[in-house]
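Here's a solo chain for you in structure tokens, the form predicted alone.
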Amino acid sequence: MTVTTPETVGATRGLPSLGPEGTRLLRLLDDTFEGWGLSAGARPMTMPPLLPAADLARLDYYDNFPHQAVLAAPLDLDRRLTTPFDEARGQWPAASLEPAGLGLPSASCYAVYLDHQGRQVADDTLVTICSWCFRKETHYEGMRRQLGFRMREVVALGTREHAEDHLAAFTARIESFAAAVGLTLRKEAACDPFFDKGGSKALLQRLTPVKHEFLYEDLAIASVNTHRNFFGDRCAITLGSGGPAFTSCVAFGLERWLSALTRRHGGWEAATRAVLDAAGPVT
């Protein structure tokens, strides 16, 4: 019998599958990261897999991340008859589709900011979610780089101090947990263009990075991100004390953790045992 692995099934399309062992480890990891959020006081929420493209455009998503953007469009029931499915290319021609009014987000946290738009939040609000995310890539590689993947996030909305403290606390947790499961991580500053490239905030971002990634070898498996009051402004999320909310988020690419752990420990059983052993002492 030929045994296929998640690293090969659907890998070239960015859509690998997971068997029972991988599914168990993914759930174990997600339960662990969600537990960190819950213990910090985060409200668990479930967000939709699609978001209005107009809302994402209002957040500059298609200006800042056009290379990652994936859109969803229904079939045009009339034009599909004159421009049918292209079997040779395995795709529907653009002419057979209605305008794309929905976007598939590349990160979980966008839905949180849109869900809170126009609302007043407590100074120390925390939310945790796990959502499917989608990114167009130049190439796909097993669980390391996918078209569709799951991202657990813990999102802070509130005062500047709350947003900053959130990242500091979770940075310590990530580093402690990684050491406990035998992953040597490298923390590096990265750059997500949340701000107008010509504005004063963009200059501030270059001076003070808004994103740090935790890399295992060459693979970023987690990140801590501060957006200052960008999403508070754009989504009109306000504080009881006045002014827009500050936001920050901690993100875990679940499949990337699977890849790192199995590469480090050599297989599902050893990787799962490492996580189970680490789950107790890490707080």
Contents of the next structure:
Number of protein chains: 2
Amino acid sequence: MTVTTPETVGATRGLPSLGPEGTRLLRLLDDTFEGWGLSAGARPMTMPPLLPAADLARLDYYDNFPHQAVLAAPLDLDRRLTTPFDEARGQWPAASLEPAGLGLPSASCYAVYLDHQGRQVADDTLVTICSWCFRKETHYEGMRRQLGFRMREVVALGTREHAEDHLAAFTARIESFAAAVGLTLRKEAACDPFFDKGGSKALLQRLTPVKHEFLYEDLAIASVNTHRNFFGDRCAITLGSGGPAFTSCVAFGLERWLSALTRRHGGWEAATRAVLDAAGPVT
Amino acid sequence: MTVTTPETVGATRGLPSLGPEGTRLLRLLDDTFEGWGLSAGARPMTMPPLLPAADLARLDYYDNFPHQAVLAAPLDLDRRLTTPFDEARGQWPAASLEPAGLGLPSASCYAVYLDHQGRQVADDTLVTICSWCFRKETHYEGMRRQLGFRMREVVALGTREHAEDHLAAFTARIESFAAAVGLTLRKEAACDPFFDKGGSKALLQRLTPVKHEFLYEDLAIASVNTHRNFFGDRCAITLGSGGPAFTSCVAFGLERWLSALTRRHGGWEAATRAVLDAAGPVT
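Taking the form predicted alone as the starting point, write out the structure of the form predicted in complex with another copy of the chain.
Complete assembly follows, chain above in first position.
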């Protein structure tokens, strides 16, 4: 039997495991970011780990991100016998699968809009969640670029002003926290693939950016995103005053924070100490 | 646009979301069970959310559980154009997918054996993890039977005695904790589909059960499992004395604990209070 070392396999596939130090620091960071959400009045929720493909299609996901999309499909009990497991390539042929009615989410907030669909929300709604997210990439690299990674988000749903104020408040929190943990961040407007790059929406976006990223060196570790009333409209999320809700979200790529902090501080222990000193007691 | 209520969709598909109360109680329970592991000396780790299908195949997963298996497959950028999204059924045809090289895990501990493959472990190794697990079922039911659910495990790798002692110690902890939170549990030997039901291994298992479940009413909320040296052998996990490691694991189905506790106590608040009173301060 051939035995491969798990780190190599996992990192190459964008699926590394974390030992005690990484597990602890990720939790500490997540508790910190969640705590910011809670102190701002966010409802902590848990979203399903898979989303209906039909819902993602309705949100244009497969038009805008087809290269990143990963689906979940059950094994077909009959066809697995006629098109068996491909031992040489280590994979099930597509013909051995049932159709895929569920997708692996690429961002935590999609599930929040879907969870609120068809509902009226308060003008100042905030929700915070942390989910595993999945993006197929052309290559993977340690904790910097993973196929599966965790994203903590704090999502605003409500008036246009609420959505804008949310991003302004969290921009300030991110910048002061980064300074406190010794990370010099650069804020940059990003070309959000949420809109088709070739279309008129992309042009509009270059004129009025809807996504800003916070980069440590060349690595984006957080972002603030405004969606105008796109999700409110598509998911029929309404305000008491009538009309679709505006939404915005603040996203933290948790493994990327581990990457930045351990690179900056030279190891798990110093990185953890820096966060403990900066975060203070977690609520 | 047709709008469906998310609870119905999520629950029907085995993918409900949790509000603040459920999110909090699940975390409290998970912290409690993790704390038992830590106090016994377990390494807290984080495992990848997807596992190589070749590894799962090598562990006989697709022979023993083909009816539950769910695969992860990227969208094929060319074939999605020739076999497009099926709007009527809300699914991508299998022909629009790439082959599936990764599987969604059905239990948390598979990743632990794979993470340790080809390594020598100490005679008394313990690892604790919590992962999303996925099992296709013929029907789903609230927090009792989900397609995607969370499983906290405390896994023993080492000598036969270590694996046995681990289950004995955690059996006692489960029974006393259940009594403290007001759940009357029944311990039953289970027919573990880990072994082929029709084979000689199944016969052996009926003679010497390898899995015991703890049931509240008719719902299994925890289990203790011994695998002899099956995973140690298949994954080449060795002991200092030579020979494959023995393994065992204790598993907690976290949403099922929520189901049992809210049913027993009549709601989130009373259920949470019962756990807080029983668990004491979490380490």
